[in-house]
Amino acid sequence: MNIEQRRKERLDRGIKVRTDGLYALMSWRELSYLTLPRLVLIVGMLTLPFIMPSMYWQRVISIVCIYALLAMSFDFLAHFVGLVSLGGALFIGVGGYLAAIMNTYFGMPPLLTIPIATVVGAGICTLFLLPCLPLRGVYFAIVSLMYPLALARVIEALDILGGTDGIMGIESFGNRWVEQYFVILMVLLFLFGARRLVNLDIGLVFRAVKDNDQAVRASGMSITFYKAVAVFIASAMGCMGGASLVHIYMWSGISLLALDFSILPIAATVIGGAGTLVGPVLGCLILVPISELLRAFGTLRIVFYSLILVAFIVFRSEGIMVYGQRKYHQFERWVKI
């Protein structure tokens, strides 16, 4: 009597070796194995507006997406280019003020103000940070943090751009569904666009600039140029978030330059997993709702917030996404011998 013998085999056996990109040459099982996490993310993000219990929490999801854009820009610069930027508030502020000015003073609709503020704002932020590009590590981080703080004080002291009262009367999105799905689609667009970008030739140059910029310079390539391109891409994500935020709140003010927009994306990246791009999005989906739930505790919520961060750093320093990816690739199945 023949007894069928079986053994356990990892699901990713041979798939990662052949490469993730040759989808057309794979069987449907291998293709589903690689695309399932992406489909879960896309479907999950698109269904969020329907599963939220109230309009308040739907608005929270919009804010989550704004922070997710900032967290992705931080992760992109820090992990792939080696520039640790604390200037997320600068990106939000420049994009938000530009969108507010174009809408209130020139009567442009959100359909025009958001993309224009994204591109123009990214250019302005890149010019601001251009003199700082030779700096690395903590030096670039400190200088990038000074920009939003200085800009806020300039607006307050000179009483420009609405001063401390801000710019009011900004046009909102057509309805809440347009608002929800616009910011969600922008997060997915920038996420998959950035993931594709870092795997192209220019992405290899970005990594080389981070690992050994002297070798890049010896190859005849301009380090400053590639750093400027990376800063432009990262600041475009933040400016998109700032431009969308002012149309959500229908107001633009100094609070757009608050340190929350510089600090929370870093915390989300630590929790979600640095270097994954999707990890910061997951971190924002955790941190921002928790911050709202703890709002009833007033300033005491900072204590709970800090304890959560410390717990993740001590017990899961690699981040949720890195841990999840490793476990996903360790799944096994029974196969015939």
Given for the second form:
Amino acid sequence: MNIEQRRKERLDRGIKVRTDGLYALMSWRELSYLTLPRLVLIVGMLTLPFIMPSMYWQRVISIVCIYALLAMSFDFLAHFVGLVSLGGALFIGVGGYLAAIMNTYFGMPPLLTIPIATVVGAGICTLFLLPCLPLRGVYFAIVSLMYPLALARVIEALDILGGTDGIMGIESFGNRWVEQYFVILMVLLFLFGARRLVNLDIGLVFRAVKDNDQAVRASGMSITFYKAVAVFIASAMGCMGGASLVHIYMWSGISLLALDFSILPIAATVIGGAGTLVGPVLGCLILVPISELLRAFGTLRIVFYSLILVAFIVFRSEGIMVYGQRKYHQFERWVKI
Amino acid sequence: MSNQPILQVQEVTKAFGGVIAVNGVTFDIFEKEILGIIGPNGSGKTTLINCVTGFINVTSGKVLFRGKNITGRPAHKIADMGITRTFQIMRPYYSLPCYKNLVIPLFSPRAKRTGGWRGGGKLGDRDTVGIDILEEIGFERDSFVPYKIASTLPTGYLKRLELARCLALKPEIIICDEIFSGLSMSEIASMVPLIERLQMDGITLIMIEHRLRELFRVSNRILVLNFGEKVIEGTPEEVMADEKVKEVYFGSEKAEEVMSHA
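Now show me the form predicted together with its partner chain; what you just gave was the form predicted on its own.
Following is the full complex, with the preceding chain placed first.
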């Protein structure tokens, strides 16, 4: 039998210790170590519209960004607050329909509808989900999954808000560059905002709710209140995506409440690396284009799609970003035993 | 000790379906007093504490804090009034460093009002205040213990962390649920002066405990529970001498031996 003669040793890069706080400004090397990964992401995202070959693919970029917003909201809720949300479709639907109503019935421009839909939509979603917030366990997932299904049937049955045809004639962004850069900037804004948030004191409270909600109660804080704040933040991301989506498609319909919006962000989070907030964005950058490429296979694409997912879960279950961060922050070498 | 009890528990009963876990327990506790609650396993000690702190609703009975009825209020409201508790099974925030564990209670409305432990109504930087509390409670700052992730710490520190979480709120009453259990003799020995110091600082303590020797040393009065009912309430000497306690609580002739150790 072959006995393992060596093992992998992992060492933290010494430089990492000093790149926290003000010390990072002391040398170019440390400064670049810190800023390079962020710059790559920011510059990469900003140049995306230029490197896309056709208008069709430029449209795909916008869709990627909307899914990225949803995936971030999932990752934020699941890994920093401990709420597994299947409510992506709810957020998109509420945000989308609100923007559509404000635009077509009241004639507001996208400049107004999107911020209002974000804030009001997030409020509505939070109210919807409020009853299950004091509970622990799977209830939040079930309830957040149920709402989009129920809302779609309500719109269908009562034939309100355009019924099955949806609301048409919604104003577009006017210019496809404006459209793309708007969603890209929103993704970057929410990404760095959320990363900052989870390390603030209130972010620590969110993480504490995930770790141990009873201890938070014993510290004199209402877990329902803090969960509601977190759901508001997460659904604001989703509603912003939904509002942008209806202005991109110039149409709002029942398909906004489709389960794709709930499931694909979760898949993207698994692939990208849960708990990193950047990972889900990367996951969307990979998954959504693949899903577009596979369109040629018709309904078979879901099979390929599943295979990719399974492969990722089996071979790299930690996700790309967690793997990448480890490689970036640590030396790895083989040592003889 | 003033004449007005700080906490009055009146005829508190808690039934889980047909099982009556706590049956009409009544006791008072005065300011700056240490009350020990003892009893065999399953005698309803923790359930009683859960009722007092609002973690479960009482079936009947009343809990008064400074004469004000607090029965049925949510747990965070009761903690906000200054009645804090530790958990029997420690509940630190495992993924956070120790001092960040204290940022959470320091973020609460009560800590903002009171300024946290030792704070004179003004709360400084939460990280610093947290580290100060930890140092006072026995985390050696020099060995970087306060900066370690909570999941890497041994039980002794986690028990202290539970206590620190209560202290961060600047509490009036701390209810310690088996704070000595799982600790080594030396860890207990260093914990006892800490408890005594808290009493001197004006905190009222309720201690549920199985370590009788240490408990009898620190507490002013002892309450004995059995099958959810109060057996006796009195000073440690009275309780030790009581025949009913020996019979009900310790059971057999072994009682003599146990009590002589305590």
